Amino acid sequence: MCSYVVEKTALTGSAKAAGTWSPINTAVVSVDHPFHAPVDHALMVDFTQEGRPVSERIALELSVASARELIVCMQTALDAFGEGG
């Protein structure tokens, strides 16, 4: 069953692919059948720079369990950092 869950958010940052850093300003997040990851459903994130070709996106596909663990890990790191950023 397809979930059709898609969220989009603006962000400020950079991503590295093929040895090159590029600015990114958008993340599109979905939960659905992955294109490449060997799982039934995945959290998929495409990092893009608005106005650039879709072929330049940085794509991530994680199992749902791995995505949840990554969220916890990121929250723990941000909490340890505090409000300094």
Second form
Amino acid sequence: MCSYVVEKTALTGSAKAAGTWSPINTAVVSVDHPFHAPVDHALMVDFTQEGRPVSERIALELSVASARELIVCMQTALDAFGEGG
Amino acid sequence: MYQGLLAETVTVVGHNDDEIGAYLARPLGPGPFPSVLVIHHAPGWDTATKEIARRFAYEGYVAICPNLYHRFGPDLSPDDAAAAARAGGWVTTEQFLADAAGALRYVRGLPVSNGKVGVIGYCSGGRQSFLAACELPVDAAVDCYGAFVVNGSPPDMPLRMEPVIDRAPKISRPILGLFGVEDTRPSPEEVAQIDTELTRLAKEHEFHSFENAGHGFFAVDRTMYRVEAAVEGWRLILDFYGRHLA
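To complete the pair, please output the form predicted in complex with the partner chain; the form predicted on its own was given just before.
Starting with the chain above, the whole complex follows.
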């Protein structure tokens, strides 16, 4: 379904695409029909920098199952690192 | 037999008198032809939706598909426009209805038009097709698995999609509904509720729910495509429009 599920969060970091690094300060997260990934529904993340065109976003489309695995993987890595950063 | 069609982008006047892009596909020839307003799904004014418009032109209809995401950037690629829509809260019901009304005016003003216009939408466009049937002067409407018609989206979602079934008393033309029994939005229970309400209101409608099909079974470029449901669905659509738009 077109779920309209969207979440947005501010962040601090950089992302690289097409050989170029760019600062990013926002992530728009949705679960809906992807554009490119060969699945019915995907977790989609658009990393953006406020004021930059949407065509410069760094976009991810992950199957729901692999997105859940990635979340666990990231959480495990953060837990292993511990506090601070 | 000679066959030909023309497909091009045109400009229609929509909400707030804004000029927005629209994809127009029509048979060559003097007509008169019936028309179909094709509403794109949430992923945008994309290749698959324009293929649907060309299919209608092949079948003898003037098809128009307004770019509901035009204001996010008229020259954006479909995926970028959809991303902007996600980040920007999509489009309001008021804006959609005014844009759709502009497209209706455009096709009815074409010399080849017979004056009759149907509307069709898929997924989020199915809900909007239902909305158009309630609020706009269409001659027939097709709702392909539109969610959030009878039940709104969950209240904890950041963007609330309001149900539209309360507008059903304003429907004046027939509705065709096409659904998959494996769909969850709309679920078979929700489809049954819409069916019951339209029956209670004595609104002309016919609903078909396909076995072995879920959401998006018409989508030829997605894994949810189901050939039996899609082929029979197209037959039902053309039969329905053939009866109500001639």
